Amino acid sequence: MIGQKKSLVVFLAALGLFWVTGLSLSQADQNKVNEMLYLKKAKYVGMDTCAMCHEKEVKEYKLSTHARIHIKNDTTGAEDCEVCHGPGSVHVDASGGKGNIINPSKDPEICFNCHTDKKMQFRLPYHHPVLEGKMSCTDCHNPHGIDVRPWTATSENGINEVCFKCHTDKRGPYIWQHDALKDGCTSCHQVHGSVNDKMLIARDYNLCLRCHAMNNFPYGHGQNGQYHDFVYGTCWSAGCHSEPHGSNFDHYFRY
């Protein structure tokens, strides 16, 4: 795979630099270099070979979004499972095991070979700490999953369930719940990264006005379109709607 070869070249170049300058690689980096050199000799074996041991995963994969991937004019032989996991002959010869095949859940760069826009979003000021190694793409996305929303690899089981795994305090239930939650957390949050605090998709009250300034929207504020309280701060920081996800005490989302 082109992306994996580039990664290997970069790592080998870094290794040469460390050798010339007399510096030493960390043990983690050295292990990664050794692993990439080890896997470099692997050959593609095809998904039917994978299915001999991973029958469940292959069956799910055939019904997933990723199964639609087709690399035009590809000459490497990478297809299906091996597009993400790399050539599997070393893994097969070892009768399975860890460390002898690429695991995208341990290295998001594999995902970034295709999802280049997401890598850029993770570099924005406010983002989930994927590049820092504190979480992985697979913490939110199931690349094999069949019960997913199209083109997201997140579960249809509940539109917010992926977020609630970590943000349990936002789950509720609330006596008065913000209707935006019915459309999902992405109504207000850019989930990979944003230039705005809390990964919001817009700044201050401009976020709320995306819905609440509509002429036919059932809930507005102010008189004759004059949002006079905005001079005091955002909708949730001016002492007004302090609980934007929902409240058990006040239908205006306040404590």
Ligand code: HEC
Given for the second form:
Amino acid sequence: MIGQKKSLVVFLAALGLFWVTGLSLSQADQNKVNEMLYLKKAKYVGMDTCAMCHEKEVKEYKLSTHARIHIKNDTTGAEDCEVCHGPGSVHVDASGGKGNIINPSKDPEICFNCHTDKKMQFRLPYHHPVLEGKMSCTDCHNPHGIDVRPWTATSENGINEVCFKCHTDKRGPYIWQHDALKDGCTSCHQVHGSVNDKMLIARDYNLCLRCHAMNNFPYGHGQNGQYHDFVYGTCWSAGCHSEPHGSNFDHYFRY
Ligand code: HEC
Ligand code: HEC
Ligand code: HEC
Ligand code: HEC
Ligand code: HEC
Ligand code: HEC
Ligand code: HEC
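Now show me the form predicted in complex with heme C (HEC), since the one above was the form predicted on its own.
Next comes the full complex, this chain leading.
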């Protein structure tokens, strides 16, 4: 609380300075100041009020996992939409508009309030740059929708579609595609973050052994568990299966 008050003071001081010098705040800073001012007096109004103007979000939201959340012993009245957007009365009284209600599009802190473990994941050495502000949770998750988990088999968009938005080359088509992709990118990658390079689930041949029994592939792999090639690297870095996603060269995914 004290921290919040302090930053409010800092913001107001900055605002004052801009008034004095006649400069104007950027729209983003202006929104932040507004947010902090209104949050002090805004009250919770409930989802039915939001529904008057945001029918689409409300309809979608009712089918989502988040709609089933109830905060135990909560006395503030924070529920549904306002769990993420903060109390909405000022926004509603103004008949909507921008900058008078929290829009968490760029700031994951609101999600970390509940998903504390996710913050730890994004701090691991190899991670998607969410904490750096280069992308947001909503690049992969639809916070309102039933597709908040877009990687499920039942997703309208298919299992890897969300990844192809940015990693277009992984869509292929390859003449020989690795069937592992059908189980999803997450069968090999921990996409929030990982201790392994390229956000891999495992750093060595164990990544591949999760699906392949080595004695099905005796040639070049050694016998009886002696995988002699591995002194030169992993299945993909020793020069053997250099294209683990798929290849146009051969079905061993060599190049
Ligand atoms: C009286 C109509 C009305 C009501 C009620 C209403 N909104 Fe809005 N809301 C709007 C309008 C209009 C906009 C601006 C849309 C635009 O300019 O793109 C808006 C924008 C927003 C934004 C984006 C703000 C920004 O700064 O980008 C959020 C988030 C939002 N509303 C959430 C809510 C929530 C949550 C509720 C219920 C607590 C609610 N609204 C109730 C009309 C309303
Ligand atoms: C789990 C958190 C969460 C909940 C619950 C939630 N929202 Fe949002 N909302 C977000 C995030 C995150 C964004 C920013 C989306 C983006 O970046 O694409 C957003 C954006 C919005 C916007 C602005 C859309 C735009 O195009 O700019 C509106 C309006 C909105 N939400 C309304 C609602 C309403 C109404 C509800 C309740 C039915 C609701 N939200 C519930 C997280 C939430
Ligand atoms: C008020 C607490 C709260 C907030 C705020 C919140 N979540 Fe959640 N979220 C939950 C709970 C509880 C679950 C269900 C249990 C679980 O899967 O952890 C959940 C589930 C999820 C799931 C998995 C859904 C599923 O079907 O398994 C995703 C993805 C998610 N949240 C993303 C987000 C994002 C992104 C934000 C911020 C925009 C956010 N959450 C904000 C409490 C919250
Ligand atoms: C690069 C895409 C991407 C980004 C960015 C991302 N997620 Fe996820 N998230 C996923 C995928 C894929 C899964 C499924 C992981 C799996 O099934 O192994 C997932 C799973 C989840 C789950 C449910 C399963 C679990 O592990 O508890 C929650 C909750 C969640 N993410 C929250 C968040 C939050 C909060 C953020 C932002 C701070 C975020 N995610 C950012 C892709 C992403
Ligand atoms: C909004 C764009 C976006 C989406 C969606 C996205 N990524 Fe990424 N991905 C990035 C960015 C940006 C980086 C970081 C590149 C860097 O650090 O140079 C990255 C890095 C990676 C890396 C590590 C690459 C390396 O060279 O170290 C992997 C693996 C990866 N993403 C897999 C995925 C998977 C799997 C999904 C789907 C669940 C996904 N990404 C969704 C933007 C995205
Ligand atoms: C069979 C396991 C496996 C699956 C499934 C998989 N990957 Fe990978 N991926 C790897 C390995 C191994 C590397 C490291 C390759 C290297 O270092 O040359 C990698 C590297 C990457 C990289 C960074 C290097 C590059 O080639 O650009 C990205 C981005 C990436 N994967 C995205 C994806 C996406 C998107 C999917 C889903 C369509 C996916 N991966 C599915 C094993 C897999
Ligand atoms: C999620 C499960 C899964 C993982 C993990 C996985 N694979 Fe596969 N892989 C498959 C399936 C399914 C096939 C197709 C059926 C088959 O040939 O066994 C396949 C086929 C292959 C083939 C083609 C074999 C042929 O004769 O055409 C190679 C080579 C291969 N995988 C290498 C790898 C490597 C290297 C890794 C680790 C980077 C790996 N796989 C990880 C599921 C997986």
